[in-house]
Every structure is written in structure tokens, then in C-alpha cells.
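What follows is a single chain, given as C-alpha cells, in the form predicted alone.
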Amino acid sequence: MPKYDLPGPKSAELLEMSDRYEGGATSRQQPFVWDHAEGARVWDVDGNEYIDWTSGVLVTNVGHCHPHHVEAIQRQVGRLLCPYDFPTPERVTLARRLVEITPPNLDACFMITTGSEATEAAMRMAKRYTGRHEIISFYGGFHGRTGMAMAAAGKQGTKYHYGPVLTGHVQSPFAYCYRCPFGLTPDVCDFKCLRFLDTVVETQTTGDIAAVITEPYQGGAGFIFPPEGWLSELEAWCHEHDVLFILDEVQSSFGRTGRMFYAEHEELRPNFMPLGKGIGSGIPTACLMTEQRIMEVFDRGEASSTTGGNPVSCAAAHAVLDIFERENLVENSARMGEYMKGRLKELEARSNYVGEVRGRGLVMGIEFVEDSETREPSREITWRVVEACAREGLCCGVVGFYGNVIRVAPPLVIDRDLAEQSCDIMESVVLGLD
């Protein structure tokens, strides 16, 4: 029997109110309304408890409402909220800490508010520094919903019905190996999608290329991870063509993949690394890590932000870094990720509806299909699983190029017991589909 009858009465009332007063601009995942959360668990307004596989869309990496995080925010709110871009101890010392832990070439930090701002700033600065104006991005990519970020998107859904996007943006195929656009497999392809970049340059650009922007893995497209070495070769391609390399780590940073930053997996040295989401663990915070030689193109005050780098956001980020240092969350991400991926790969082998489980650390995607042989994407099965998981006490959501991927991204504080319980729920639901 189902654990919960959803939506509960309070959730139903609030969901109806949301439809009436908020419109449809926000997503609707599972049929309940969050009330409070702690660690890797969430409670809805009707008192039902869930294990969280979302981290509030890969944000609350240090867990929901971590006491040190909460205390740091509360203390700062009582001292100073927003000084515009006057420097504060919180902002200046945070910039230093971030420079010290990111790749060694990144010796400058620009604090802002959102991931979209960070990717926009990277592309804008790349154009200004190089004097060139074209940006290459990838099919399936997501870099935000503002103007330039939307133009760099590799999914129609980000741009649908908004009319022509900014010129000077071209896309190339990403390494979606499960659904390779060239019909190849990693063992024989020789990174065909990277070789295709030269064709893109020759046929779609004017040769005025400022930068290439990519996520280390594509989150919104369904947690698509390129093969080992692919990013290193992309970085080398950028160097060979005198093009700046933007590694969009808004989602992949702060321990999510079992390393503090994804760049560490292949010792990458991007010219720009936008950071967000996990940096504030729920408090809107973002920054752009770059090089002093590039930052010097800005005139003093040219890029200031009303709330970027405000002391509350910076205090939150300081607390996040403290927690990482004290609680070994990067190691826990790697360890729990290995366990959970192993469990889910076993499920892939047992279910005809699970096409592929992929991921690294505590970020994975489960791609659902009508049949594992045909690989036809199945939204219908995906939503059946999501709704059944909610009734059994597992909070998860849907992403993917075809809307058929369930995200597996719990807070990095998840322990073995909750990891096991959550995998048990997913296994029971999926194997019960037949």
C-alpha cells in the first residue's frame, strides 16, 4: 500500500492557490508543498517525511538548515545587509578563500548573485578581452535564462516562443554517448563530436570566436557526462585556436561530483569558471572565477552589482566552506555516490525501463525508456515513477532533453542509512512497474 495519499489537504489547498496566483512560470514536480527540511530530509505541510534527492536543484550541498550555516546567516543579518559594492570583510576574505581553492590560474573573483549572471559575465568579459564576438556552446547545454545565456542554450525549451536570440552564438554536438548524434560508440568514435568543432567554425561562424562555454556535465539535459579526457581535449582545442575556455561549474562545483570542483578530475585550467548554487547552499550567491589579466579590461566600477557579494551571501558562503573543511563532505560525496550508483546500475541491469544510469559523486541521472533495446524515451514511465516515489517518501524530480530522466542529487551529508533507504524505494517502484 502507498505510504502517503498525495496531495495531503494542506498541500492541495496551497497547490490550488499557487495555480491561481502564481501562474505556470515555475515547475511542478511532485504533488506536495515543502514545509521544512533538515540534512537530507524534507517534510511537507501535512507532516509527511521524504528523503531528498534534489538538494533544492543541487543547491543545498551542506544539507538543509545546517546549524553552522544558519547561525552565520542570522548573525550577519543583524549586522549589515547591503552596502552596494562598498567592500566588506566578508566579501574580500571570501574572494581570497575562493582563489585559494580553485585552479591555480584563477586568481581573481567577481562576486555576483545568480548563476545566470556569472555565465553572462564570463561571456561578456571574453568578448571584451579578445575583441571578438562569437561564442560556441553545445547541444543540450543550459547556462541560465537571461539574454546571452539563453542564446548559448542548446535546448529549444529554454528559447521556445521567445523569438530570435542574440546573434553570434553557435552550437555543436555534446558527448551524449547514450544517444550519439553520429551513431557512434565511445570505443570507436575518437571524440567525433570534438572533431566536428572545426566544421562548426568553418560553416557557422565568421571566424570571430571569443570563447567556448560548456558545463562539465549537462545537468538540465539529463546529467550527461562526457567520456574521460573529453574536457581536456576541448581545453586543448581552445588553446590551439586562441579561444577562451569557460567551464560553467554553477551546478557541478562544491563537492557535487566527489571533488570540490569538477575541473579537478582532469586538472583543467579554464579561463573562466562561473560558480553558483552550492556556494551559498540556499542563500542566493554566485561568483565568476577568472584571471587578473582578463579582469583588467574592466574600468573601475563598470561591472558592479546591486546585491552581488552582499555580506549575508558572503557569510553564507564562508559557512559553507567551513562545513566542507570540518565534515569531509567531498569524501562523503564520493563514497555515497559510489554506493548509490552501484545500486542503481544493478537496477539498470534488472529493469527493461531503465536505459542508462550515469553520474559521478552525488549527481546522477536515471534515463527511462519504453524498452532498453529501442531506447525510445518515455516521459510517461518517468512520471509514473516520480509520483510513486513521492507516495513512498522519496523526493525527486524530472529533467532531460526528452523529459525522461530522474535526478539523483541528495545533499552531500546523506548517510549510508538514508542512501540505502532511498535506493530501496526507487528499486521497489521501478521493479513494480511490470
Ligand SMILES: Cc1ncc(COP(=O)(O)O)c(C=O)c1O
Given for the second form:
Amino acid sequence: MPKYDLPGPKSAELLEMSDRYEGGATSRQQPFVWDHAEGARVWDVDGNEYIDWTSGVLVTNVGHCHPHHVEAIQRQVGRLLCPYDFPTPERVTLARRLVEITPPNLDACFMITTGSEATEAAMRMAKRYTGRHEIISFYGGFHGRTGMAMAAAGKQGTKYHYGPVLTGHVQSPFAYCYRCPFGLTPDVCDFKCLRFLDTVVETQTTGDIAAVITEPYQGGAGFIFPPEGWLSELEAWCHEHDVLFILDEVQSSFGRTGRMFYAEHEELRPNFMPLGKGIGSGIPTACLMTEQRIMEVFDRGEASSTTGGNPVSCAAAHAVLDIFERENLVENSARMGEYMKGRLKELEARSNYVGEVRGRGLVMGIEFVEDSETREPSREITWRVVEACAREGLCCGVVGFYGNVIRVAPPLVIDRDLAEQSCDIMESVVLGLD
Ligand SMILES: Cc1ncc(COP(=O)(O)O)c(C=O)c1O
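Alongside the form predicted alone that was just displayed, please also present the structure of the form predicted in complex with the ligand.
Next comes the full complex, and the chain you just saw is listed first.
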């Protein structure tokens, strides 16, 4: 017997109301309605409890409703909400703190509200600074849902029927090694997908390339991690070709991969690093880290946004940084990630339906297939697992280029006990599939 019969009565009523009044264009989720959450646990409106493998969508890195975070937000709400572009102590000191912890070449911080705005701003500034107009991005890439971000997307679903998309955007294959577009394996490929960039430039561009944009690992496409060294070579390629390098860390930052920023794994020095999600840990906040020499080409007023850098967002981000400093969350992310990946890799070896488990720190993907020999993607099995997990008290969601990857991204405060219980649930559900 499953632990919960879902949806419970209160969830059922609200889900019906959602269908009736919300239009149904948000993504499909497990059948319950969130009520409140704490640390790495969530309760639905019927009182059922779940271990959280979502962190919202890789947002609540410091844990749901961390007392220091909540207190900082509450304090700021009573003081000042929005002075627009007037500097505030909260904003200016946050900029300094972020400059101090990001790669050393990034010496300027532009505060905004969402990740899409941050990637959009990076591409806009790259064009303005270089005087060139072309942007190279990657198959499977996701950078948000505003105009330029959609044009840089490497998946039809993100820009479905929104054409014609902006001109000047071209895409090149990403290192999806489990399904290599060239049919090679990392031990022999010599990063063929990277070499292909030259072909893309030769065949699809006018030669006026402003920037390359990539996620360090592709989240929406299914937590696809390029092999070690791939990003450094991409950065070197950008330098050789005199184009700017945008490393979209909206999702991969703030401890998610067992380092504060993904760039640290390979000592990368991107010209732009859009940050979002974990920076506010639930309060809408984002920023673009870049270089003063690039910001200097802008006239006063060219880079602004109504709620960007508002004091509540900045107070929330300060609290997030305090918590990282006090609670060794980066280390916990690396340690718990290693444990969970080990458990899930055992599952990969035992189940024919698990094609590949991959990840770093506390962000992993479990890719489901019809059969591990054929590697045929299976949405159907993925959703059977996700729904069964909900009934056993594990909150998780689906992503992937083929819609067949379960996201493993708990808040970074998860402890060994909850990590173990959550892996037990996943294991029993997957091994129970007929
Ligand atoms: C890598 C990446 N870039 C950009 C975005 C867009 O962020 P937002 O939804 O805050 O606009 C996302 C969101 O999922 C993301 O994962």
C-alpha cells in the first residue's frame, strides 16, 4: 500500500481551481499542492510530508524558510521596499560581496530580478561592447524565456511557434556524451563537438560573433555535464576567436555543484556570469557579474530595471551569503552529493530502466530508458516513477531534452538521514517497476 493516496481532498479542490483559473500552461507536477516547507522537507495542504528533491527549481539552496533568511527579509520589509536606482547600503555592499567571491576578472555587478533578465543583459552588453551581433549557443541549452534568451535556446519546446526568432543566433552541438551527436565516446572523441564550432562559424555566421553562451552543465536538457576540461577548452576557443564568453550560472551557482560557483571547478574566467535562483533562495533576485571595462561602454541609465537590486532582494541575498559562510553548505553539498550519487549509481547498475545517473554536488539527473541496451528514452516510465515517489513521500520533477530525466536537487541543507531515506524511496520505486 502506498503511504499517501494522492491528491488529498484539499489538494484535489485546489488543483481543480488551478485548471479552471490558471490556464494550464505551467509545467506538469506531482499531484499535490504545497502548503509550507522547512529545510529539506515540504508539507502539502492535506498535511502529507515529503522530502524535497526540487528546491523549488534549484532555488532554495539554503533550505526552505531558514530562520536567518526569513528574519533578514522581514526586517528589511519594514524599512524600505523600492528606491529604484538610488543606491542603498544593501545593494552596494552586496555588489562588493559578490565581486569578492566570483572569479577575479569579474569586478562589476548589475542587480536585476530574474535569470532571464541576466542572460538577456549579458547578450545585450556583449553586442554593445563588441559592436558585433552574432551569438553562438548550444543544442539543448536553456537561458530563459525572454526574446534573446529564447533565440539562444537549443530546444524547440522553449521557442515553439514563437518564430521567427531573432536572427544572429546559431547553435552548435553540446557534449551530451550519453547520446553523443557524433556517435563517439569521451575517451576517443577529442571533444569533436567543440571542434565542430569552427564548422558552425564557417557555415552559419557572417563572422561578426559577439559571444558564446553556455550553461556549465545543461539543466533543462537533463543535467548534462560536459567532460572535465571541455569548458576550459571552450573558454580558450573564445579567446582565440576574440569573442566574449558568457557562462550562464543562473542555476549552477551558490553551492549547487559542491563549489560556490561552477567556474571554480576549472578556474574559468568568463566575461559574463549571469546568476539567479539560489542567490535569493526564494526571493526574486538575480544579477549579472561582468567586467568594469565592459560596463563602461554604457551610458548612465542604459542598464536599469524597476525592481532590480531592491533592498528586500539584496537583504535576502546577504542572508544567503551569511548562511553559506556559517554553515559550510558548499561542503555539505559536495559530501551529500557524493553519497547520493553513489546510491543512485548502484541503482543504475541494478535497473534496466535507469540509463544513466550523472551529476556533481547536489544536482543530478536520473535518465530513464525503455532498456539500458537500446537507450530509447522513456517518458512513460519517468512519470510512473515520479508519481509513485509522490505517493511514498518524495517530491521530485521531470526535465530532459526527451522529457525522461528526474531532477535530484534537494536544498543544500539536506542531512544524511533525509538523503538516505529519499534514496531508499527512489530505489524501492524503481526496483518495484515491472
Ligand atoms: C541556466 C538557466 N538560465 C536562465 C534561466 C532563467 O531564469 P528565470 O526563470 O529566473 O528567468 C534558468 C531557469 O531555469 C536557467 O536554468
